[in-house]
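A single chain, nothing else alongside it, follows as structure tokens in the form predicted alone.
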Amino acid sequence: MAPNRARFIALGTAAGMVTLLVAACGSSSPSSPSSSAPIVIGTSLSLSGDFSADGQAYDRGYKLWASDVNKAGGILGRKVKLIIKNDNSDPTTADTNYTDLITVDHVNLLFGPFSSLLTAPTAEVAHRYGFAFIEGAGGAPIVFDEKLPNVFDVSLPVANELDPFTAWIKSLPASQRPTTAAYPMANDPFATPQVELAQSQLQPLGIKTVYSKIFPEETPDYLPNADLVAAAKPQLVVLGSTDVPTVASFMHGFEAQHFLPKAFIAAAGPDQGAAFTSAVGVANANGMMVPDAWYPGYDNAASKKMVAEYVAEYGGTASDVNSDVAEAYSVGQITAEAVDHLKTTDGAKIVAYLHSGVTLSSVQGPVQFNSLGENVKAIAFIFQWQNGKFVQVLPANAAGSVKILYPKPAWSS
């Protein structure tokens, strides 16, 4: 199951940069690499710190892509080598890492980091040195507000994560729609944009907002916020969460207050498989919903191949392959497609090509960038826990979708 590309909590500075070298680095310039030298790709990932679970998943996704592309002969007939530096989930360290990758390691290409919080500053570094910056976890408005021409996010824009859910609510007969809604949100560039957009779309339907509040992401105890929501008794709760503990706190709080909404969707948390169900209980998870742009059962040949290779390499089952892996793998795919087409790693040429309106393919589906570098062809889904299974429910007419469970079943105790 997939932790959404997520969790952009406020961070302090941190120390401890560790360099993981997947292979020996090259020394070619990005615009004129030697025809026999490896193509060296650099990235900074959160291998420790607050984003470490996601950063480590990205690490596996990038490495899996590199292994696959090298087995197929590399890019332009040259092997790919990765330099992966640890930023400890700290934006300042990530900034330094990318500067070093360019000026010290002399990489040919760059891959983005994990989270919008790190993507926004590091994209500026890449732009300063003329690099295209293809990434998969920087979909929040703070990244695109910079209007940098070199940024390209292969994944679904953050603000649109809940679009299939709001479309479903609109499709319901007025008699079946929730009449009231609550919008508790973590102060986070992943969580707030999608919930605020959903609120702006649902209010005109006559769904009264009875609670709307942004709370600090670093809040150690979410129960007071949960109690306030429960007291308002909304029929719909749209939670701007970033992790399992946030969702679990709200669910436990609601259960303690004997409050059950008709529908409950969280921006992130329910997508994290056993980590979620072990925190809230399988029975309580029943009916919980979450958005995502990819899942292990996605009906895409390249995606199925990647999932099988991941399981063969790292063990577990297909359900253990989270969306971070797919996002990272997609970054590699889009980069390779651009370089193979252009026959060069020149940053300016890659930027121009990706802005040309071309549609490319990834394990997450089609990719086409608008002028800001957002993927306008990205696919969005809503998933729900149903009797211990994590299933696709929206869009209702999409292949693989099952009937949505509504209203949410009662708490288990």
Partner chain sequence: MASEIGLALATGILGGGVYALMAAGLTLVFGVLDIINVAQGILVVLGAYLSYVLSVHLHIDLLVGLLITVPAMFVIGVVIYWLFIRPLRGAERTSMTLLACFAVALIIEGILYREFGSNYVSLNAWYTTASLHVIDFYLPDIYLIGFGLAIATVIALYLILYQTKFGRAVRATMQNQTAARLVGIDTNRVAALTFGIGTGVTAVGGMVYGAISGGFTPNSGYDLISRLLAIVILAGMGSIGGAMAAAVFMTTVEAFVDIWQPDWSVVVFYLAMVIVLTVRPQGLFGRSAARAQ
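Taking the form predicted alone as the starting point, write out the structure of the form predicted in complex with its partner chain.
The following holds one chain only.
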């Protein structure tokens, strides 16, 4: 009988542990607010590591939003409290951070991390625990390919960012259109999809591809890659970059090789304001283009207010506010609108609401999600540096667009 009794006790203990575990998991899932305690929102950001510049901008964006919301009385009459953990730009750490936020910190809501590379794995964690995962920097196909119902990207889907640019090239008379193009791309889920799509749209126009290669994202020196692009002498360069150093290296390399393309657009880097112009020089920035869905001069009342608050809080000028701040701020806005409407922080209800086709508003403009969680209302713009100013140039007929500078002016140094 003793072995049976021992087995019974063991089974009983195991059952008890499972019950406790289930109860613990149950208590960590998002629930409706039931007190005046703060609504706790957790997020993991790249405050150090490769994405630290963007991560810190996101940090400011989230904090600015939380400060604004709390000044206005909070959400559902409750103050908002942010818990921000540093993932050091590492997907595994981000994964652990979100698990901790849910199971240890018992947060009510989650905000997304920076970059698609970190959003893709962490969205699964949020999904496992029944949280809505509203984010602003996970717009690459690898995120939506997971087909998770809880992911909502408030920003522009990455793959289509260059659409206005390719449409403009198509609209040019044949005599003005570039005849050759180069597509150097960093090996990154943000950079490659949009450049590959642009290439597939430009090749049928008769624009011959003279260079199309993917280079490693983490390399201390991009000059050899820039030299090879310059040697191919393309009239158009579409660079799949992820940061300022990549673009700056290519620009320095082109200048050193005395090579000047007629048009030069980079996926990221020229949108980083003073960080970009100080790396390449204001004069050399002239004519450089970058796609984005937002810029500090965006004609939107909430956006203007946010930019003014940012400058008051952190100093600098409006042009120092990069789009990361607006993306992060938008995540907060969309979350608040959903919770305010539903009167609950329940993850399943938020997910259902955001999938209902409702149109919400953010500092980046209107937001409406399709079944994949992409923002179908986001509009792609192309921005360009013109004589020290960062201006909207495409779509040409869009409000706020100025005449595009083409061909690119000569290097100045």
